[in-house]
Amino acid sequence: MLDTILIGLSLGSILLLVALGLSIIYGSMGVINMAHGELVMIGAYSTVLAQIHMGLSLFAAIPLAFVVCFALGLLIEKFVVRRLYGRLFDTLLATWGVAILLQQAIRLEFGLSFFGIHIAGLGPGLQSVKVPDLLSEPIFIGEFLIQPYRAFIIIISILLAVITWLLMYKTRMGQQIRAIMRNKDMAAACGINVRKVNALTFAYGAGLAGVAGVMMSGFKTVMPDMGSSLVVDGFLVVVVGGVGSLVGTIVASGLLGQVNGIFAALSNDIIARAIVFGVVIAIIIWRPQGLLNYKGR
């Protein structure tokens, strides 16, 4: 039973990293970022390329993927999202287009394949990442089998959730983000540089997605369309937890991860996913505003 709980917690931890970025971006900017899953994919490919071309371990790939996705998030915000603020469906379509472009860029090796130039690790093929020996040897506690890599995912996710909470509630930057979440116009009238804060918020969410990609690359095959389903799961967590609610996102990711992990162990992945959707529908009917949303939102 302990190993099943650990599997559920690790799945919930991945969901948490994906959903944290989505929740912050939508809560402060009102942008449904459909390219978020592809940012997870970029994080995973950053790990693949770092191992092949730089010889870096998975540990070193974590800050690298964060920086790569943070920078990419800044570019997406500057050249696409910034021009569409206040136009919800336009941002949805535009970021969906960005998602397709990112997928094809990886599949075509940034277009260099047209010139006969191939980059090892990119392209339409499947890639895998080597997990450090420290995290690959199973540990037995009594009769229970513990996978160290899943425990590592949980620890990293908790650490990033704490950092995000400190950023949101203990820094001036977080105070400005929360002010924009409450009332963007009032925040601007108080002297907050909304454009700059939004750009950094979008980039930070993208960086979290990159770290989620690193975590996923350790136990799943890395491929160009690996992020498509993740963005759906991320939005499910955001809706169940309550848009813009950090605590709600943490609770929802843990809940849905456990439901998925337990029923996948008892039956199979398809039934587990169907039950997760059933739980999501039931919660939305019971609390349309989410489990822990702000009052009045």
The other form holds:
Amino acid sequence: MLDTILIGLSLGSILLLVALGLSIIYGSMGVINMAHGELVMIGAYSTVLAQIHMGLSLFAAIPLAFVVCFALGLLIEKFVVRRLYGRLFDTLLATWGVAILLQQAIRLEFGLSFFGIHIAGLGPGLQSVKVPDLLSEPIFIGEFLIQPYRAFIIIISILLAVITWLLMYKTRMGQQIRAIMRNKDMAAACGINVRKVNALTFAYGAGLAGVAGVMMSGFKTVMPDMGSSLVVDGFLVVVVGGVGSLVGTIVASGLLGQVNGIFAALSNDIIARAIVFGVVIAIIIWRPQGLLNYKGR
Amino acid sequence: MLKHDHLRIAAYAIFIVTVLSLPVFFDEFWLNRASKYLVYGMLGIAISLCWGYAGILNLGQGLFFGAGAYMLGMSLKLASPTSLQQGGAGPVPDFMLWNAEPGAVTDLCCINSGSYLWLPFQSQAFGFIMAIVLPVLLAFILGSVMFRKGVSGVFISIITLALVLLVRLLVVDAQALTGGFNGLTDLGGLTFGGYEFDPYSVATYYLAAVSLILILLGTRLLVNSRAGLVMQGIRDDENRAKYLGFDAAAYQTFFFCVSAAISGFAGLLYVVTSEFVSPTFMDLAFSISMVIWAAVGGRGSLLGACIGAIVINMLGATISESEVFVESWQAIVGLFFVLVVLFMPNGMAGVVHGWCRRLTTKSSKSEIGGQLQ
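Okay, that's the form predicted on its own, but what's the structure of the form predicted together with its partner chain?
What follows is the entire complex, opening with the chain shown before.
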């Protein structure tokens, strides 16, 4: 029973990492970032490349992936998202286009494959990442077996959730983000540089996705289309939790992770995923604003 | 004197004549491909009707397409020679035999649990009708729940997206009943009044072409009707329409159902022309592709979305035949799509509309000038 709960928790914490970024981006900017899953994929590939070309371990890849995705997020915001504020459906479509582009960039090795140049670790094939020894030895606590990698994922997710909470509620920047969430125009009138804050918010969300990618790379094969299903799951979490609500996102990712874990243990993975989708549909129809919605919008 | 309506009628006429005259220029191999593009054109119309005119962005249109495809596909599977010669009393699909427990009776009624669901599909008329009825039924249930509950905007997109993935998983999981990942292959032909529609024939092409034209004209009349105008009013300001006494949910459900019916019919025709059914019809990527076609063609224009779907697929198929572009075609679509959303929010049709407007205003100006002189 305990191991089932632990599996559910680790699934939930991966979901949380993916959903945190989506949630603050959607909440504060009204942008649906369909390329978020591809940012996770880029994070995973940063780990692969760092391991092959620089000999860096998974731990060192965490800040690296954050920085890479943060920078990429800034670029996406500058060239695409910035032009689409207030056009919700268009952000969804344009970022889907960006997602296709990112996927193909990895698959085509940034276009170099046309010139016969190959970069080890990129391309359409499958990649894997070596998990540090520290995290691969199972630990026994009493009679319970604990997979240290799962525990590591949970700890990192909690850590990032706490950092995000601190950023949102204890810093000047966070105060500005929350002001923009409440009322963008009023915030602008009060002298907040909405453009700059939005750009940084988007980049921070992208950075979180990159870290999620590092976590994913440790227990799943890394491939160019690994991100597309993630963004769907992330979105379901965001919507179920209530847009812009950090607590809601945490509760929803825990809930959906557990539902997935329990039903996967009872039947099979496919049925478990199907049940998660069913639960999500039921919740949205029951409470279109999500479980814990951000009041005052 | 040029009027905007005249240009529109001219555009429809050119399109219809082109579609009808293709068999003069192409052989049957190309006609088969062309009929698939026409099917995609129907999906473009369905998306445009639902999204452009009713303001409902359905990210799971593949659900209706897939439902239509599976319904007729089941009938055609039972009509295939291999299904007919399995040694039982009636036809039995081959994959059911592979999945059957040893000693099971080789009969559709009880070869595995649930296989009796296939029994009515021995009649092709049943499969044909269900290919439209089932999508409409699904849309009606889903639509009435969603719209009555006041679910709106992007939440509808998320629900439809989750639903199509849910159904896809269930279809894949029910391997013994649906063929799982493989879908339904090795299908028989659609027979209608003793005539069998060979996918590589002019008759099948005309089946697709005439259907497309009827759907195009039908939806055109629909959006110009009172119901269509009310729907556009609801799209632009739902609350205002409600205060005026219109039942917004009923209109939304109705348009959602019409769009589902068109998609189901498109699924049915796709099976006739391509001779297989696959769970990939319900992949998220396919559903979003449909939205892309409609967005590039112009969501606010039925003809535009239809042509968008046809042209993108035609280009895609042609370009991906040349070796250099096989890999990069996807990237080109992605880039093109981003550019269209950024710079042409109304798609190609929007650009053409702009030209036409300039043309018509210019000519009316010169006319006024002529009167003054």
